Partner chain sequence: MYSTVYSGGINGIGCYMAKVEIDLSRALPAWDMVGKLSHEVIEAKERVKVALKNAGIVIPPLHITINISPANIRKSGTGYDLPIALGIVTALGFIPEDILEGILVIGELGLDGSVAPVKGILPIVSAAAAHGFKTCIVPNENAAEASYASGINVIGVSCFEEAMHTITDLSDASYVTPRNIAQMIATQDFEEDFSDVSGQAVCKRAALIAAAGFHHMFISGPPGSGKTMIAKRLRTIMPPLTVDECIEVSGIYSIAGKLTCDDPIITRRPYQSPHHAATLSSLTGGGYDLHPGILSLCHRGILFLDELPEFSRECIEALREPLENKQIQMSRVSGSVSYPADFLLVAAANPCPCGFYPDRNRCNCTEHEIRRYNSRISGPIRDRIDIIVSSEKMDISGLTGSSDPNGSSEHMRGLVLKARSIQEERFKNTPYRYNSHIRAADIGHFCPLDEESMHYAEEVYRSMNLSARSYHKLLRVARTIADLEESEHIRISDLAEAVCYRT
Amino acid sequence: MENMIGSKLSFREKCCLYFFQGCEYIGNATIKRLFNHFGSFEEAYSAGENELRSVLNQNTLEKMLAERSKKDIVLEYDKVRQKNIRHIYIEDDDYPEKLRGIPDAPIALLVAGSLPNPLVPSVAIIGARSCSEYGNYMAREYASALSGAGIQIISGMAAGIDGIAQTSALSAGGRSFAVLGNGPDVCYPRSNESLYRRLLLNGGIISEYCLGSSGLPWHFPVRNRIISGLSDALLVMEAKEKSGTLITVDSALEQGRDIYALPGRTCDKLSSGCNNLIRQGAGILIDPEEFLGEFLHTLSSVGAYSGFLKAKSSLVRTPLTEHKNGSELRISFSSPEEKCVYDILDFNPKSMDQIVSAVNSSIPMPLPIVLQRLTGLCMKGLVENISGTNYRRKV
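Structure block, one chain, the form predicted on its own:
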C-alpha cells in the first residue's frame, strides 16, 4: 500500500484523481470542477451519466465513460508506485507552496526524484531551443554562477538553453529541476537522456501528465506556468520576438515573478525577444556575479529565505550605481573584464576585430564575453554603438 503520510487523500481517491489526469480531453480546470461538484474524486469517478452531464459536455462525457469501462484504476496507479514516482495532490503537505497560489495551479504533480527545497531560492533559466553560441555560453555562465552559490535551477529540459543551463548547474555541483510537457517517465528529447538521469540523482523531474504521456504540442505552453511558478526569478537567455519562451514570461508576470533578459545585438533574431523585454522594463543581465548579488539583495529586502541568506551574507550586496561627485564622474564596473573593455576604447570608433584583439592582449576573453561587456557598457551609457559593429566611448 502507498505511503500516505502527509496526504489529504485516501488511496482510492488518488487512484480516481490519477484516472482523470490521464484523460487527455479533461484538463486541470475540469478536474477541479468535478471535485467541487461531487465533493470527492471517487464520487466523480463513480457518478452516472446523467450526473456527469452537469459538468462535462457530451463529447467529453462519452470519451470518459468509454475509458472508465476499460481501465483498472488501481492497476494503473500501481504502475506509478512501481516506478518510485510520487503523486502529490495540491492539498498534500509536500506540494510546493509556491505553486498553490498561482492561477490554475496543478491539481496534482508526478515527481521523480526530489522537489525543490522550499528553504532555498530557485531561478528559472529558459531560452531558445536553437540557440546561438552566445546564448549557449551565457546560459552556462549564469547557471554555473548561481548553482555555485547554492541556488536551485528550474527549467524544462528542452534542447538548447534549457538543457544547457541544467547540465551546467549539475556540473557546478548544484541542484536542478525539470518540468516536463510529457509523462515523468518519458525522456524528451532523447538527446537529453544523460541529463534526465543526472536530474533524478541531483534534483528532480516534475510533471502533471501521467506515465507514458507524449509531449503533445499544447502541453508545453501549459507546463510553462509551473516553471515560473516554482521560481523566484526568470532569466531569459535568448528568445525570438514570437516564441514559446515568451509564454513562460507571460506566466511569470501573471504570478508576480521578476523577469531578467540577456541583451543582444538588435540585428539578431534570437535576441529580439530579449531586447523587447528589456525595453518593456525587464532587468538586464550584464554579469552573473552582479545579478547574483542583486538577486540576493532583493530577497533580503523582502525578508525571504533568511536562513539561506545568513549563510550567504558575503554574497549579498547593494546593486552597483553610478554617481557624480561634483564635476568628477565615478564609474562602477561590474567586473575586471568590463573595465578592460572600457579602457581599450576611446572616442574614436573601433571595429569589433580591433576591440577583440586589443582586449585579448590584456585579458583572454572569448568573443561572446567581449560582446556582453560592450552591451553592458552601452546600457550604462558609457559606450555607444556606431554603424552596427563599431564602438566608442561616450564618457
Contents of the next structure:
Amino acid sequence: MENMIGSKLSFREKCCLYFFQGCEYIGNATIKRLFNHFGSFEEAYSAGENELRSVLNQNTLEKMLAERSKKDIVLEYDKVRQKNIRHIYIEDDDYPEKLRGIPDAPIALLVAGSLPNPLVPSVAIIGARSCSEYGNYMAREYASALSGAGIQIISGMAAGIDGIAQTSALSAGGRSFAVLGNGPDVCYPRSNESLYRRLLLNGGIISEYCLGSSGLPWHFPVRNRIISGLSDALLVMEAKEKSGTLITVDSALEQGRDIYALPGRTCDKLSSGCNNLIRQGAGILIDPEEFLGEFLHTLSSVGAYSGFLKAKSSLVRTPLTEHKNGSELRISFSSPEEKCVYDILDFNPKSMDQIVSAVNSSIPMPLPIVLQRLTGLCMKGLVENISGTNYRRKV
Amino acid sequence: MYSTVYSGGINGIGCYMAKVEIDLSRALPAWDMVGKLSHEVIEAKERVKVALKNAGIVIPPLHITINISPANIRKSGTGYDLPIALGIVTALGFIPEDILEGILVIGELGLDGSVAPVKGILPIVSAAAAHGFKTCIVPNENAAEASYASGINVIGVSCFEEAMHTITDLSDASYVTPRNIAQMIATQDFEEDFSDVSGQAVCKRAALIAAAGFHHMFISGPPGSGKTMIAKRLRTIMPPLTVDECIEVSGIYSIAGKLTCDDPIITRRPYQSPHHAATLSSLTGGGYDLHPGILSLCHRGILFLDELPEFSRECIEALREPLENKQIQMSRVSGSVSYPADFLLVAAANPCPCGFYPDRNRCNCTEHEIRRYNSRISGPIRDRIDIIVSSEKMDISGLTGSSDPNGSSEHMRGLVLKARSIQEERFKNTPYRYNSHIRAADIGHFCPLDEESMHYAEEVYRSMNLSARSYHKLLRVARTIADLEESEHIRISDLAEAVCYRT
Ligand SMILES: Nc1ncnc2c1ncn2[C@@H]1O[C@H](COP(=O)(O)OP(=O)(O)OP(=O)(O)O)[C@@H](O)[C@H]1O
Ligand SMILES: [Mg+2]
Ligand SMILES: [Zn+2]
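Since we've got the form predicted on its own here, give me the form predicted in complex with its partner chain too.
Whole complex next, starting from this chain.
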C-alpha cells in the first residue's frame, strides 16, 4: 500500500479509476464526467445500468458492463504495483503541477522510473520519425547542449528525432522522460529497447494508458498534449507540412508553451513544417548555446526556477547580444584544396561524386587528391562520414 | 569374344579415364552392364542395339557382358554409347582388335546411328592427352572444343558408320586443328567500354582499384544510376585471360554443356549476373547430374549481384565459401566434389528499400527499415568486400558532357596491367596472386609503412574507430593504390584515399 501514501484516493478508488482507464472506449474526459456525476470512482464502478446511462451512451455502456463482469479490478491493479509502476491521480501531491493546468489534463498517470523534477526546467525535442541526417545531427546537438546544462529533455521515444534526442540527452549525462502512447511497460518501437531501459534508470516513462495497452493510432496525438504540457519550451527539429509533430505544436500553443523550430532549406520537405512555424512566429533555432541563453533568460524574467537559475547564472544571456561570428575563419586548413573541399560541404550529407564534381567546378584537382583531403578533414573532426559514402560538415 | 575400348568421364570438375570391356559368350542371350553405372549409362543398351541394327549390323543372340572400370567411380552421362557400340563390333570381328589401342572414344548415339554431342569433352580429352592417348574420336559438334586440348589428335564423327570407317583406316583421317588461342585473346574486343559511363568518377576509380588488386566491391546507389553499367565494364579493364586460364574456364563451361560449335572456347573473362530470384542450386551447382553453378561459371571473371539484399539469405550465405576458399565443395552420397569459383564480386544495392536515401524529399523509409534492409547482407560477406562506393544519379549535363580520354577502358586497362605486373613480382614464390589475397599475418611484410605513414595509419585507426579487420582491408586497398601509382611504399596519400572506400 506504499504508493497510497499521500494519495487523495483510497486503494479501492484507485482500482476503480484504473479500471476505467483500461476501457479503450472510455476517454479521459468521460472518466472525469463519471467522477463528477457519481462523486467517486467506486460509486461509478458499482452503479446500475440505468444510472450509468445518463453519462455513457448505449454502445459504451454495453462494452463497459461486459468488461466489468469479467475483470477482477483488484488483481489487475495489483499488476501495476508488482511492476513497480506508480499510478498517480490528478489530485495526488506528486502529480506534475505543470500538467494540472493544461486543458484535458490526464486524470491519472502511470509512471515507470521517475517524473521530471519540478524544480528543474524541461524542454521537449520532437520531430519526424524518418528524419534526415541534418535533423539527426541537430537533434543530437540540441539535446546534448541542453542536458549538459542540466535541463530535462521530454519526448515521445519514437523512431527518428525523438529517440535520437533522448539518447543524446542520456549520453550527455542528463535526464530524459518519454511520454508514450501505449502502456508504460510496452517498448514501442522495439528498436528503442535500450533507450527504454536507460530511461528507466535516468529519467522515466510516462503514460496515461494501462499496462499492456498497445499504441492505438489515436493515442499518439492525445499523448502529445502531455509532452508539451510537461515542458517549458518545445523544439521542433524537422517536420513535414502535415505531420503528427505539428499536433504537439498545436497543444503547446493551446497550453501557452514557447515554440522554437529549426530552420531548413525551403526545398526540403522535412523542413517545410518548421519553416512555416517560423513564419508564423515560432522562435528560430540557430545555435544551441544561443537558444539556451535565451531560454534561461526568459525563465528568469518570469521568476521561474530561481534555485536552478542561480546555479546557472553564467549561461543566462540576453537574446541577440552576442553572436558567434567568424567561426569558419578560426579553422586552419592544411592546404587550399582542403579549404576548397570544406567549403563545398554543408550539414546535409553529400556523396563523394557530388563533392568531386563541385570541387572540379571550383579548383580542378585529381580525384585521389579530393578523397585525400576529405579523409584529412574527417581526421581533424571537421567533417564526418555518414552511411559509408556520404560526407557532411561537423563544424 | 572380348574387346576393350577406352573412354572417359567427368566427376565434379575432375576427369577419369574409363576402360569399357565387352565380352560376348555363347550362353542364354542377355545384356549385363556393371561398373557403378547410373541409369543413363545403362540405357545405352537400347540406343546401341537400335543404332547398330540401323547401321546394318545384327547382334547375334549372345550373352553380352559390359564392364566399365574403374568400378569405384560412379559413371553418368551418355558418352559411353559410342565406345560400347564400337566395342561390340570389335568383339564381333568387324574391326581388328588392336586398332582401338591408344584411342579415346566418346559420344552419344541416336537410334538412327547419329553421334550426338556430350558434356565435358574438353577436360576429358585434355586428361586423355595427359594419360598418353594419341588420338580421340568425339562427336563432330564437340570436335572444335576438343581440338584445344594439346598433344592429342582429334577426329570428329557424325554417325556410327563414319566412326567405324575412320577407325579402320586411321591413316586417312583428318584431324581437327584449333584456332590460335593466343591470337584470339589478343584480338578480342568488347561491345561495352568505360568511356560509355559519363561522370561517376569515384565509381570508376574504385573499379580501377578493384580490377588492379582483385578487390571485391560494393556499389550503393539509386535505381538507374549506372551500377549495372559499371559492373559490366569491369572485365574490360582486367588483364586478358592466359591460355591456360582459357582452357580452365572453357573446361567448366564444357562440363556445364555451355560450349557450342560456334563458340567452342572461352577467351574472355566470364561475366555472370544472376537475378535475385536465383535458387541456391543454380548458384552453387550440384544437383542430380552434378553440374557447375553460376558461381563457377564466373570463375576468373566477374560475379555481379544486383540488388544484393533481395537475394535469399541462403544464397547470400552460400557466397561465403567461394569468397573464402575460391571453390565450392559439394557433398554427395558418392563422395564430395569441388568446383573452382574464384571470381571478383561486384555487389550492388539501393541504399534503402525505396532507393533514394539520403534524399529525404523522396525517401520515406524509417531508420529501422533502412537498417533492416542493409542488415540482410551479413557481416561475413561485408567483411570480404574491400571497397564500398556509391553511384550517383547523373543530371542531364553529366550525361551529355564530353568524355574523358582517361576514362576509356583501354587507358584504364593499361594502368591495371602495370599494377598487376608489380604484384606478380611481389608475390613470386608465394601462394598469393593479388593484394586482396594477402592474409593478415603477411600484411606487415607486403604492406610496409614508413614511419610517417605508420603514424598516419595509427591516427586513422584511432580516429575512425576501425576494427583490426577493416584496418587490414584498408592496408590492402592502399597497397593496390600505391601499385597503381607505381610507388614502392604505401604513402599517406594512398592511405587517405583508401579510407574513402572503407567498408
Ligand atoms: N553515368 C552514366 N553514364 C551514361 N549513361 C548512364 C549513366 N548512368 C545511367 N545511365 C543510363 O541509364 C541506364 C540505366 O543504367 P544501369 O542499368 O546501369 O543502372 P542501375 O544503377 O543498374 O539501375 P537499377 O538499380 O535500376 O538496376 C543505362 O542503360 C544508361 O543508358
Ligand atoms: Mg541494374
Ligand atoms: Zn528510402
